[in-house]
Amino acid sequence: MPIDKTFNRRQLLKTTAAVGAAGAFVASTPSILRAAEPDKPSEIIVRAWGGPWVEALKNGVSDRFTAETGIRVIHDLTEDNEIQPKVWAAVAQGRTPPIHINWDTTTNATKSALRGVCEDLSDLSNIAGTTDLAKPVGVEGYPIVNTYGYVYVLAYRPSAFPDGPPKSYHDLLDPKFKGRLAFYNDGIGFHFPAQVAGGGSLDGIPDAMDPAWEFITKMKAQNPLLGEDPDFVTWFQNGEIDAACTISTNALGAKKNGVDIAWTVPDEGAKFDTDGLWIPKGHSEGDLYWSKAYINSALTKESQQIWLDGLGLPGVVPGLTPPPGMAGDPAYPTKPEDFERLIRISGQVQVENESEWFSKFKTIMQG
């Protein structure tokens, strides 16, 4: 792109100052300079998870750019795994890609932008007020700007434990809870506990990892069902389950619903993780540009706020107020203290062996 494009769309990105409301919408610029903006697309489409995680996104930032700035905003609901190798084989085809924007786990967009098929970030103005946990690792600059933190709680159903929370994934080993569990169906958030659980240690990711697959085969003899997102939350409205590892969005999606749910981090400890958006290379000047708009308005206080409320997560700007109830719980994780049990390991371990335990996981729970 020509050096006076890229200076031009900088500085414009640079100079929507946060005045009020309206213009703290980082689509809001000074009139001025409307003749300088690209052409607007009629919609750019958002790869997102479906329940409570899309309508979340909708309320707090789709909605919102699309008020602001007319463009429609397509939520495109295909898991995050099976969109990856359609948006890597587009670009490395020179062909558009299928989607504007991918709201992605950072440990699945680390892989896109080793691979060099994410659009930098680093231009975005609201970058600048973010916290630390904005900031993707193991990777230069923003191919990725993290959006928030998360915890893979063990939500449980109380009616199901009258003796108070399950304090071990032990406990779930019970024949009472044959057929009433449930995980996801790579295991993802499983993994680390499970490590625990099997006597093992968090020293022993990757290259030791035989007690976290020893005890997955264990958890495998009582029949889990074994989804995504909102798979969770049909399940424990339906009754289906008594307890799940799942992120702690899923249970309080429930939770809103009328279910009687609680969550806690077990002795094991709980994996916390964080998830971002990216761009895909190989759009319009012009699409390019309101992708960058709308991911940098996600980055304001307001839209994170309004979003982050409908998740229940930590966001990456200072001075949110935590959902109700949600203040000091252990899956709103904002001191460093708050840290002390949860399990975080390198995303580069992550990104270089998560495929590999994904495989393990599924074969086990197949065999």
Given for the second form:
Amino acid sequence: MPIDKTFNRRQLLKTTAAVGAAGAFVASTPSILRAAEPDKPSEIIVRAWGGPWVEALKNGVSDRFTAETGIRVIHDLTEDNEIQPKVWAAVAQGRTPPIHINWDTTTNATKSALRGVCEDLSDLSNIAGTTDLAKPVGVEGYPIVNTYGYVYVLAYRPSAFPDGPPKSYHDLLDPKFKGRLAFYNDGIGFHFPAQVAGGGSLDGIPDAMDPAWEFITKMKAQNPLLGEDPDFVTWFQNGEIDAACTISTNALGAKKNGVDIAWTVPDEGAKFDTDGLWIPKGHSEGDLYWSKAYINSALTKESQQIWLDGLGLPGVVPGLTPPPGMAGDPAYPTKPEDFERLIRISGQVQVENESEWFSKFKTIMQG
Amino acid sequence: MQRSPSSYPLMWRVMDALEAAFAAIWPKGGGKYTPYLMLTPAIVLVGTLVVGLLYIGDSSLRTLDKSTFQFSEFWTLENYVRAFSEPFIFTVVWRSLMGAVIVTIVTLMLAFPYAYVMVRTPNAFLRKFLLIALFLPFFIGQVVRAYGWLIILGNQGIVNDVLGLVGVEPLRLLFNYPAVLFGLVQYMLPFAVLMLAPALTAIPEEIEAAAGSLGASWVETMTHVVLPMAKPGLIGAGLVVLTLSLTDFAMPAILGGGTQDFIANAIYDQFFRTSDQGFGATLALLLIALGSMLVGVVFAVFGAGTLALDGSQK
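Starting from the form predicted alone above, please write out the structure of the form predicted together with its partner chain.
What follows is the entire complex, opening with the chain shown before.
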């Protein structure tokens, strides 16, 4: 095609430079920006967990997003369980939801997806570069994007186990640990290892879980404490407990605070689960666009690296460098063989049965 | 004689103004309905609560569809059947009920002497000290107070530190039923004293003196004169403490270590943990029914007149 005579070399260079700059901008921003970019909101609100969790998100994702887009990120620290009914009510009543993005457990998020309150995230360009872990199980498409996995480890105080780390949950039945153990107050993370410890098999979940309830009944005799994430750190710090079934991040948090603590995956295995990000329906087109851009940026290798260094957890983008001290750690699975001792039950099974599991656990523990 | 403006109370002026306003708006009413119109704000307030209860009642009759996490379209009594058949719910209700009764009894036993001394002491300094000690906790929220007990009673808390000085191994003072009841008593004590103090103030000191001059010992005066006359205060304080304890959330959650749930904690779990708002609404209505029944029993046993609700006391 002949170039117009008036299109001289200088103009060619100018045009090339402009196209190059535009290309670079498009490459650095999500592909959902193929369409015309809507007006930017002054801020977006991301629900997050507090303490080391929100710090890691801020450093890894939010601050980088603000630097790239100029959009301020507000972190709403309302508990995930408590924001859920508010979001559901807002969507049902046609109101704007109180948050733009929910950082949520995949199980909780799956409930919202089944209820139909999640925006579809299938068009995020960075999903293509993620592992299978990013895809939620039991729902169509990507109403949620999983962003990392975590393990419910058996955390322990080494001084309480002078003969080496506990090999099994049976070790915790030793009378010397009476009143010195802790679990989540709904038993989450412990139901599945208890099923194995009780002599059952994972195939028995959810229909034949008597072995789990029998083992939990034995554990009840140890008079364990029951709490939430922050409680475990506090209890370890205050010397209230010697061992707990908790997410490795909490154990890591306690360790960073100077508590002598270690963790292991016992013979029974450990529950592996994921957290994710999702956007509630009901936002304006512009807010939705930039909320998607936020989640897309959370899926870049750079953001994942910083974010998950803070949490000490494995991400969904290949090639991340494990945080210091976490390479080869059972709480940082990356290779297929690392997952052999971890228990992963589909989100759908969990969503359909967890209220019954919680109720049974509480019946035993508070009976 | 001309009346001074101050002899006509402000409240009467307000009533006159309201009557005039109603007459201007609705002349044909002739003032007959004015008292009912004045009830309107109270009716709106109570009506709002009733509407809320109706919504909760509607929710309680719907079950959760776990494939869509939506309420059922139809009404069913399934949630109520579940509430009356689940052992955990029975445990929680019984624990809450017993806890409320124990806390009420202990609180009244502690509040009565406190209020009596505060009202009767001739020592101005002591009275002020007791008043300050009474009101100070109101500036500190329940949650903060509960966390304060964690610091004081924890394994590495002040109490265990002191015990350690005399060679006692750390004791588990927290995360059990007595710890929850202890926290509740400490929380309820100021409420009970505040309710009792006016009732004791209303008993003339001369009556106690008269009882003494007629030969009654101090103990007899207390049991046969003061306590019976303080009954309205005791019943009022008891009702407040009983209902607040029965519905408490924070103390069982914080001092119970997750093992001592009350009904409010179970309701929270249903609303926020398992997303089953229908069952949560059922438990909420059962809690309201239980609290109302308890108040009804108290009225039935002691009579509404104990609170001067029968209009007999001028």
